[in-house]
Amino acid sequence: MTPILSVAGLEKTFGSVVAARDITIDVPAEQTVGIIGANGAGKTTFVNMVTGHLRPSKGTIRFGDKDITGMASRDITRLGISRSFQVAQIFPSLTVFENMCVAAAIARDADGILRRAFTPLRSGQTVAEAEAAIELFQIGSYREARVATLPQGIRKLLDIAMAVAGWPRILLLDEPTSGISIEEKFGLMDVVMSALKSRRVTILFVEHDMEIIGRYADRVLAFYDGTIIADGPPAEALANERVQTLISGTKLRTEAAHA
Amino acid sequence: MTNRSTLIGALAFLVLAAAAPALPPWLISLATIAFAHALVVLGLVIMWRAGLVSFGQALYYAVGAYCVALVSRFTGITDAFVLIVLGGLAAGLLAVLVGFLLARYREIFFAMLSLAMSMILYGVLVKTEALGSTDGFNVAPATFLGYAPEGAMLNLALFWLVLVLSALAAAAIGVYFRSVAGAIAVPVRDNEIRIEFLGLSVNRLIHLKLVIAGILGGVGGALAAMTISHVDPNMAYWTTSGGFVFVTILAGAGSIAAAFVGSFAFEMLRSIAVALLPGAWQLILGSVLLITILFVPDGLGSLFMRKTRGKEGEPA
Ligand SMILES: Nc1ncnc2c1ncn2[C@@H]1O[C@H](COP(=O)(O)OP(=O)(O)O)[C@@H](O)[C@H]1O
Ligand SMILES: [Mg+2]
């Protein structure tokens, strides 16, 4: 079977900086990827190539057999490409349901930005989809908040929530719990990940907290340096040297994990 | 716009159709230059409510104008409708082109841009001796599908065509801020990132703002010229963009309505101070637009958009 997403010897310099090197994986449909890596590893860089934001320098991207590599962000999204932010993006002077409106619709919608001025915003159709999303990334008692005022852990699912409106085949989440309290994290994950699996989403996700990783992930990349030291199954990737060592914090945290 | 704020503005128009006949000359001239600028002003309102604010508006304005102009001296068409029709295409298309330059750029970058491009055609038009240089020429009466009425009913016949687009302008701009493209404004200027990266292209958009508007200004110019029954390049001068962008400042972009409303108080405005005050009307309108910056920051629409605006506030 062709894997859903497929990287080969990608590779991105900024100036003298190598942010990936020679990185090839292949993805099957649906699993569920967790990327681990100290800040600075090139994980950011990783997921912005996949998803058109960063032009590579070297390297092919596959999404099952077309090439996309060097292709606008946007294109890519609209194959089936999706991904959230670090820091969220979302529309802050709108609530919640006007933001999940305005992606609905832009997803929904052919292409032609002429069709766009006509179609209303507020179809039957788009407000239901807005409404099955707020309900799925269950944001519903925040509907009508204006989104500035929102706390954090709201604001990533709607940024992940607005990202799956268009119903992509891959999601790609950068760090779907930073500036999110431990006790909230699992919360927020279990919401993500059940949503994304009822919708058969293949999901790469970069995360810090290996509990979480060991939790979620099918497999786990291990970057360090712009580069994979570690590619397999969490138990396996963990427990290897390299990723204890250069991973920091990776060797204490699984050990308390499972004393 | 919400049924009840449709239902005033098809009322205001009946009731402005109707009076045309017993109001005085003076006052008509001036509601229809004001309505013919409220067109221009809905233009920047589109762009406005994305971010984008537009010094050179005038541009389209002038183009609408001397389209008509040179086709009434050139061709003797001087059919209202057919000459608005063009004024707005020349205009429109002028925006398709400009627009490829023009939606690449945001902010200070923009306005200026925008600013550039009208001070090109001012001065290709005060070069131009073949078009009256800095004196311009003048426009041949309009007709009307062959009706050609003439002094103070030419007047009144353009005032009820000023009206009658005015009335379709708003309209077509009501659906328009309810579509996918006019709803995805604030959005703009909210957040570009998480638009790319929902799949639609930012900069088209843009653009297609862009044509709007100057389909807009176009067609305001060209009934200005009507209007005005002359062109000069005045029209495509910065202070006449900069006018435009008052009203834009003074009206807010929350209501179309407002557009009209605050077009005529500009006009109004600005007759009262140049006879108050000849050698400094500059004055008076800039202590308005000082006071509406201060106390009414969203401009006039505010003032009744509070009242009527109800909880499901659309995106705007
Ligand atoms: N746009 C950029 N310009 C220059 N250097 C960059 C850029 N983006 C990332 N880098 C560099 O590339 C390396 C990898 O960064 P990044 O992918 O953001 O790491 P991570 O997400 O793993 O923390 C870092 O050294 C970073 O400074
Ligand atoms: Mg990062």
Ligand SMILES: Nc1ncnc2c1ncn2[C@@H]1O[C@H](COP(=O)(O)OP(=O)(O)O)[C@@H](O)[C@H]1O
Contents of the next structure:
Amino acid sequence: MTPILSVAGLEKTFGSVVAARDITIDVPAEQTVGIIGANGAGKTTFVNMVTGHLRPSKGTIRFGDKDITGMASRDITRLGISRSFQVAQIFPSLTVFENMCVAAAIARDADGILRRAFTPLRSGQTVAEAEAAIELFQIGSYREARVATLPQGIRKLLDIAMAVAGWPRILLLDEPTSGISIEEKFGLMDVVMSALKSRRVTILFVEHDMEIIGRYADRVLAFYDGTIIADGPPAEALANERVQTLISGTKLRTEAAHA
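What would you give as the form predicted alone, now that the form predicted in complex with the named molecule is on the page?
Nothing else is written out below except the one chain.
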């Protein structure tokens, strides 16, 4: 079976600084992949290369049977790879419904809504898609609320719902639980994962919370110093000695406690 995402020998340099090197992975369709690593480990660089926000210095990226290496981010999005950001990319002065209409209209406009201001934001199909996404992500009670007034967790759900407006086949999430309280994080992820799996989306998500990784990932990619040091099921990857020493700190905390 052809992987939905295949990365080979991927590298990114900024002058003499190597931000990512020798990244080679295959991701099957509908897998949920957790990406872990300390700040500066190469996680976001990897996500930015896959989504076209950074051009790789070396290597190839294939989406199904299509080579997308170095393609513009807007073209990659139209092919079916979308993303959300750590800081929600939403319009604070608009309502939840209006934000979703904008996202649906942009997703449907192959020529780019910013260059075609006359594209209808509230066509029948746009409204239907907005309403479906609001229901799917369980934010209907906030439908007419201005985004500036929303709790952080609802903003996160809206941001991810907007990223799914174009029915992507792959979605990359950057720190979906960042800024979310301990009490809210599992409930939020339950909603997100249920919604995405119902649409059979392949998920790659960057996360620092090992509890979230352990509960929701089918597979873990552990990044350190720009490369992958562990790749496997959560129990296996999180038990890796280098991961425990360099990323999660589990081994260091255990040794300190024994000392």
